[in-house]
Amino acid sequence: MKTSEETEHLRQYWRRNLRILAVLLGIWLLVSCFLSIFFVKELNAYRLGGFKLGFWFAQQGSIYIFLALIVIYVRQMNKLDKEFDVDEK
């Protein structure tokens, strides 16, 4: 049976655990929908590797950022895990 004491320390990890999944599904909305949907026509004013910015974020961009979002994903929780001695050893 767990003290009060470890139950809150889980909840905390839980609560943070929440915010960066919050912060890193905000952006992916923020480039899925309003980048490459809701403001191509204000992107297409810029090129970015010979293609028009909301192009680039319609078809490329929000894959490269998604995967990016991963990878800072699971560092943000390795070190999580690390801070809450949660982590496999």
Contents of the next structure:
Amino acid sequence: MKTSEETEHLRQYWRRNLRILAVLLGIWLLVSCFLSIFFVKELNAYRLGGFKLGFWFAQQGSIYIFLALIVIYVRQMNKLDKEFDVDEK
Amino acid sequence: MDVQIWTYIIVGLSFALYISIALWTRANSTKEFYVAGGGVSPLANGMATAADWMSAASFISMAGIISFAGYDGSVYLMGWTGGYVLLALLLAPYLRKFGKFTVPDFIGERYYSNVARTVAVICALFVSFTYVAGQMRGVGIVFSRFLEVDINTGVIIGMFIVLFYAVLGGMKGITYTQVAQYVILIFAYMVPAIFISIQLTGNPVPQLGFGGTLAAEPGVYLLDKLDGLNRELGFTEYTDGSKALIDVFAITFALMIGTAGLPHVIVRFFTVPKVRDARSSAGYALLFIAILYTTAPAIAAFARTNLIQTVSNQPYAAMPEWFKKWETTQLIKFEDKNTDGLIQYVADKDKNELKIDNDIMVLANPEIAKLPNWVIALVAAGGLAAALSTAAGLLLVISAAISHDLLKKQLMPKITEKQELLAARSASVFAVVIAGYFGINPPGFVAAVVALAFGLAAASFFPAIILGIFYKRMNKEGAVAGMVGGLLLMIYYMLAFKFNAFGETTPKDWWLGISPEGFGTVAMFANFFISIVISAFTPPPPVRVQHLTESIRYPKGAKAASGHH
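Same protein, different condition: the form predicted alone was shown, now please give the form predicted together with its partner chain.
In what comes next, the whole complex appears, and the chain from above leads the way.
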């Protein structure tokens, strides 16, 4: 059985993990749901070069941001694993 | 050299490569057969996942669909890439830590129940078979167009190739074959895109050329030009959608969640050595997918501009060679309604004289851009690579579900490793034969159902897996009820509104204005709701399972994937 100290340690790790997930998934939802769908008309009033902004988010930007989210997630979690000493040796 | 000879050479070489890889990496144990031995590097796994994931539909049809749908086509782009964020953040690392062979395996262990396992097997078979039938048809179509053989002959050639490396190599053979297939398909996709981007905008990067100015009309942005052309002909502006936003939202999310719930994608994360690798391989997968998915909308816009400028109000007699050539395949149809000899391509159905199939856009692209014959042959090889790699991944899910989750775990737990391996191989032969049958005699609804396979995956697996990881109190009663409820609701909606099984319907009858393609989002919420409510009224899971749920949350102590405990 684990000691209560260990349990508390792991619980904190999990809480930090959930916090990272919440932030990243929040951005995921914002980009895909709001910038690319529900507010697309409003954003289309602005331009990014030849693109209307909302259209750009829907067909290009969202994909780049999704990729960035995974990269950030991998970095953050690797750091967190080390900090809490739960990483695989 | 003519296209035909080039096609035989390039397709022949690519097949020889797949077969040699299969011989070289054949599986000798169930562990190698199901999860490639668990030692695949995250980079290779990312490429294999990308090839596994990108099907004939992604390669051949997607750019064409976007080309005609404009903004509305974004649902595929966001849906099929956004799902990887969910996979990386919510599923991959935990399932890797869990370390079993298949998705039904996770469901069966986490919900300590063979009923749950069987429900998951049924869902997996349902999703995989609907999906694989479409792939085999795709193989047949590509063969028939480029090698000028009968579609049925094409399907049979495809069956033999897939059979060879899926049966012999299992997951191990498939993984390394898929790496090769990714390289071929992405090269085949990018070469024409880059050439066309240079011709049209002077920019070699399609993603940038897409937002750039036209080479022929300096100072005019491509997309503005395209909006204008669409408007003149009575179509909705290209950058503006004609679908209701609620439906765009529902479809996008159904595709995202479906992607994250597709068993042949999830199972790829069991093949890497560590939890850390599962996370990063989801990143690599999305990177490799994004190369194609950010190019597709550029191709779509280029192709539409080219098409309108080439055909609109031009004399039929002056059409280039590719137009006539694709007319013979019936994918382009021209009917001179007002007999003025000019082609009227307009939104108004009564006046429109031109019908164009979506698939033309990618397949005819090299010809439209007057690229050399070897590029056309390369596109054929790329399309085949895309279809075959996906078919192989799905066949493996089917064979593992039968040999591992039905036979080994339920019906004949005493079988030896050798017998299980034999059963797995027999099951994949059986699956190929059925897939081939559907490829040759496609039930009319195959094309429609492929998109709906995502809805089914979203409605069944996704909530059960997520709750299994993030909600310790989740029990078997809730999970089974949720999966069954979600699946039945999804099937009911499909039958009612897609196939009109209970009387004629129109889009006006849709619930909340959500199309059958987007209904997976609703069915998923229903699944979550049913699961949580039922589990609140039934006993909590055993302590052993609660510890299991806890342990998958921490990477430390992850062992290689195994079928034993």
